[in-house]
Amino acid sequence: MLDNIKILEKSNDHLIFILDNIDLYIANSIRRAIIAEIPTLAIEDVIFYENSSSIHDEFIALRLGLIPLIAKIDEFNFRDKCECNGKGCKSCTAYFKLEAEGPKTVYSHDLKVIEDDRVIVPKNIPIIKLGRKQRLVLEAEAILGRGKDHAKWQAGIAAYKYYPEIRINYERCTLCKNCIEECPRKVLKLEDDKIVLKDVIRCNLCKACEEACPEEALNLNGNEKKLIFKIEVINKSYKPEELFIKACEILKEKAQELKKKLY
C-alpha cells in the first residue's frame, strides 16, 4: 500500500518524487505505461507534391513524424475506432500543409495546421535546408498512437531507483572524511559531527563511500520499498504529473478488463 508521495523536484518538463512503501512490480508497471501506453498525436501519412531537395521523401516524412505535436488529446479518436471506419476525418485526424522554397532552412513552424485549433506545432525544430530554387510542397496527416507502436508517439520517459539510506556506526567512525572525499558525486557532507547524505537524487549507490571507510563504519544500501521516481516529458500535450495519473488510470482500466474476462 502506497503510504506517501514526496515531491523532490518539479518543473513543466520533469518531475522527481519519492514513492514510499510501494512494490517494485507496481512501480515498473507505471513506468512502462508512461513509456508505451499513453496516447499522443504524431504525423503518420505524408503526401509529397514536390520535393526537389537533396533528401528523399521517406527521410523528410520521418523527420515530420518526430515533431512532438501539442494537442488536446481527449478531443481526438483513434482512427481504427472512429466512426469514419479508418478513412480519416476531423474526429481522428489533424491535417497540415507545407510549402517552402530555398534558399532557406525549413522549420517545424513552417508546417501549417489546416483549420484546427486543437493542435499546436512547436517552433524552431529544423526539418531540412533547401538550396537555391529547391522546393518542398506537401500535405500531412497526424493521428493518435502509443509509444509501443512507434517512438514518435512516446509521451514521456520514466525511471526509478532505490532510495539510498546511509547508516554510520559512530562507535567505530573517526570522522576521517574519507567517505566524503571519495564520493564521485559529492553527495555526502559533515554536519554537526555526523556524516549525512545531502543529495538523494544524485546518489547512485556506487558504494565508493563504503569502500573508502578504513574502519568499516559506514553502510550504504538502497531501500527496495522506497523509490525515487523520475518522469520527463517528451510531448508537451501533458504535464509530468498528468503522465503519472494517466498511467495509473490506464493500468486500472486494464485490470478491470482482465477481471471481466476472468469472471
The other form holds:
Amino acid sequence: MLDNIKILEKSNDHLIFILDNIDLYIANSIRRAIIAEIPTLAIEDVIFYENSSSIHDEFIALRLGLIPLIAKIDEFNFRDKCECNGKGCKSCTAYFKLEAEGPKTVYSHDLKVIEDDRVIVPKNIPIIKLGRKQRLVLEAEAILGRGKDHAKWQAGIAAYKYYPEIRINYERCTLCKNCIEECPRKVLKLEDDKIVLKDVIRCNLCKACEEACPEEALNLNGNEKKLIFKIEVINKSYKPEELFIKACEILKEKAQELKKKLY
Amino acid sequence: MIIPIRCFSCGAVIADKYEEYKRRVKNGEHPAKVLDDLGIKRYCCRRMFLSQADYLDEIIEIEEYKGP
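Mind giving me the form predicted together with its partner chain, seeing as the form predicted alone was just shown?
What follows is the entire complex, opening with the chain shown before.
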C-alpha cells in the first residue's frame, strides 16, 4: 500500500513527507490517531496549600495541566488499569511540588519533580506572576491520558493536503507570466521556458494561477491519491516519526480488537 | 491576563516564546519579523501573540497597593 514515502522536510519537532498511492480514509485515521489517541503525561490533580496570588486556584491548575511534560511514557500505566485500582501509585503517577514567593514570575522549571527520573518539566513556560508578599504553595499529580479526553494530553498536530500538480498546454501558452505574478505565495517559477511548481509545500491550491491565465492553458489540481502529510510535535516525549509509527500501531491494535470481538 | 500556555485552536505551546517576542517588539522590531524568527507560522498561533494584553501586571499593582 505505501509504495513511496519521500521526506521533504525534517527536524526535531516537525516532519513533512509525501505519502504516495494512499487512500484518504487511511490517512485520515492516522491523522486522527496522532491527535487524539497517543498517550502522554499531564498534570491532572493539584492540591493547593496556599494561594494568595491574583489568580484563583482553578486557573492555575489549568495552566499547570497544559504544560507538556516530557516523560518516558512506556514506564507509566494508565491509572484505571494500574494495580493500585485508581488510588494512585508510583507506577501510574508522577508527583510534583511548587513553592514560590513574589515578586517574581513563576516558570514551569520552578515546578519540581519529586524523586522521579522518568519525567522532565520543560523550561521557560510562565505559569503565573506573583506580586510582593504573594505566595503560592502546591502539590500536583500527573497521569497518563489521551488527546480525546482533554487537549492537554494532545501529543502532536497532524495535517495533510493533496499534492498539487500543474499541467500546461504549451500550444496555447504565450509565456506571459501572469500566473507567476498572480500567485499569492509565489510558488511558480519559469525554468527553460517552462512553468514549474517549485514549492509544493507552500502551494495551497487556490487556483489563482488558473484564473490569471488569459489563454486558459494552465490547469492546477490536487492529486487525491498523493498526499503531503505534516506532523508537528507538541509533547516532546515523542519525535515526529515516532508519532506516526505509534499512531499506526494503535490503529492496528484497534483493528485486532474488533476482529477478536467479531469472531 | 497572562499569555495562554497553548494556542486555542491548534494546541501548540506558545507561552515560552512570549517574553522574547514582547522584549523584541518593545525594542522596535516589527511583530511579523519576530514571529517568523520564533518559528510561529500558523495564523492561529500568531493571533495569540498579536492580541495579547497583559492585564495581570496591572491587577498585581492594585493588589499590592491595597495590601493583603
